[in-house]
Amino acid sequence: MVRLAAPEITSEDRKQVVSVLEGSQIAYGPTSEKFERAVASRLELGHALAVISGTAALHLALLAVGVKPGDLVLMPSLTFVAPAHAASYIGAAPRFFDSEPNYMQLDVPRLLAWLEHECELDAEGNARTAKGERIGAIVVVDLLGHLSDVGALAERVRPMGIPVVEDAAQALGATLRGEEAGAHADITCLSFNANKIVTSAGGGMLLSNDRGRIKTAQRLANQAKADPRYYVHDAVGFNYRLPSAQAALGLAQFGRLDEIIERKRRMACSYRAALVDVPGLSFTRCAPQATETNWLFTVHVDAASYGCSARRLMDLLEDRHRVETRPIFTPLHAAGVYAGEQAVECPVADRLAATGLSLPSSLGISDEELDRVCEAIRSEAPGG
């Protein structure tokens, strides 16, 4: 099986994770706070806490920004689950927004008509529905290694006093206007599970330049403890530390990002060079100024064109010619625990999900799989 995103782990990798392992802190401890320095350095951002999973960073960015039960927290449909379970966990609502149609990013001007339409300050400052819901905090997610323009959303927000959490897990390493993901929210999250960019075999981190968001954060994920020595919690806490096992590793991939962003572009050109020519596929377009990270490589199907749906060749990749494949997302408000939900009509997301495959991405993938995979497309198609 030619595999979607397998993580690539050197023995350099190796070698540090038994380092840690080697010694007597082995919870978080100093690895764990070199390996957020280290992120924040990167991405010129002040503070970070590395925490267990990119959903846990999600969860603990909502709490530090503010978010209260009964909040909305407002954020793309076309979207992996996790925004959506962090607003929940609160005992917030999320509501669903469309994407644009050339980046697949979230319909920011779309988002920022919906508030001017229906939301208004009340005398904390506060936006709210005409129901009298609190927008707690707005979630941009940065698709497929894609950047959202978080900064034009942010500007227009913040008046309102509401808090933009970026969720760039699946964009570590790209750029809007010569800056890293995370440069204008009020928190960013990154995630390092086993198929991203980088991975700590699990794992995420928040970012800020508000040191109080990310003491509040730390402080959560930490059980809460007000008293650590004679263990007196003063609220809920979480226990979302990141060991320093993890941490190590994480550490070790993170030095070769820039090495790793270039495969991924080496890749990228070698797919559209392959594939440019196959009727009825088009790929995803990055936003003129913007650099991505080609997270996972994603084309569209023209069902009529191409003689077979997204989903269908999937399958058939999948069954005649073992190669994993995946859809985009299935949109939140169109299927499982959060159909239903309250959304803004959706018709892009809806589309892009219909359409959008993404192909193997894997860091380690062979010139013989990659052709694997583009002559298994080619002998799928009409007159193939």
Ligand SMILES: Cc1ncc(COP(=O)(O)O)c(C=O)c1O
Second form
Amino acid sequence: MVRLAAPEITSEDRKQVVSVLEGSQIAYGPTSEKFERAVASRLELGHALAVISGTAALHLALLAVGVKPGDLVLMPSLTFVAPAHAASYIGAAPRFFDSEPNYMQLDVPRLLAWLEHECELDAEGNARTAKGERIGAIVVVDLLGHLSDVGALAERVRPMGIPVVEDAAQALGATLRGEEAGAHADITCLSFNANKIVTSAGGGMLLSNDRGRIKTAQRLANQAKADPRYYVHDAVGFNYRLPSAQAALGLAQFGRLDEIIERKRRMACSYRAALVDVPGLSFTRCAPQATETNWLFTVHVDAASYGCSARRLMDLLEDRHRVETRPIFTPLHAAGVYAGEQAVECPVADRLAATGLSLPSSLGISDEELDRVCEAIRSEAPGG
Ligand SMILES: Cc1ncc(COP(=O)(O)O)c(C=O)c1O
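Right, and the form predicted in complex with the named molecule of this protein, after the form predicted on its own?
Next comes the full complex, and the chain you just saw is listed first.
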């Protein structure tokens, strides 16, 4: 099977993990902190906290920006489920918004129009809907390795007292106007899950220039322990800190970030060159002044001219050709536990989800495997 996104672990990665395991500090400790400093320095952000998953990072980020039970947390419908789960852990409600069609990111103008139309500032300066729900935060997701324009959003919603959390789990190393993720958000979250650009076998990080917010997250991530010696806990906390043994893997991989992105770029170029003339296939686009990470190389399948839908193609590739592909995320308003949550209409997200198909994008994909994937896609097209 040509896998969708298999991790690549080098002998140097293994050496770094073993060297931590041979010491006594295998839990959260100096290597976790070193990992935090390395990522913070790259993203030019002042403070970071390494945690056990991207989902944990989002949970802590929402708590640290002050999201409360009953709040609304605004986010794109077309995303991995983690931001909606994170809001729900707090007793807040996710409210879903559509994507723009060009780069598949949150449709910022539509969200701003909704805020203007539906919300007013209360006496404390909080934006609230007519029903009285407070807007606790906006989570912007950098989908499929492409940065959203967080700056344009943050500039408009900051005067409304709404914090912006950037979920850059899929976009570590991407740039927009020369800046990496996190340049304009109140807190930025990363994931180091096994299928991500950089992996710690499972892990995440939250980063911010706001020391107070990262301190809050640190305390909550460590069971809200109020005293270094005595077991006194001054809030309901979590056990979320990233063990050093895992941080060692993340840190070793992170040292190769530029090389990883360059290899992914070459993979994307090869896919484009090999598939450009297949009828009914089109590629996702990269915005002007942006660079992307090609986390998962994604095409769109026009069923009428390709001859079958993206879903059908996924089945054919797996059954006949042993090639693993996946649709873009199912819009959260459309199915599953959040279906029926109030969403503004999301026709673009629905369409992108129906046509999108992510192709095998492992760092270690060989030229032969990539050719096999492209040949399989050609062979299923009309006349193929
Ligand atoms: C956009 C996005 N946000 C959050 C997460 C959650 O990260 P984790 O799996 O590390 O909890 C993921 C993926 O896994 C993701 O793709």
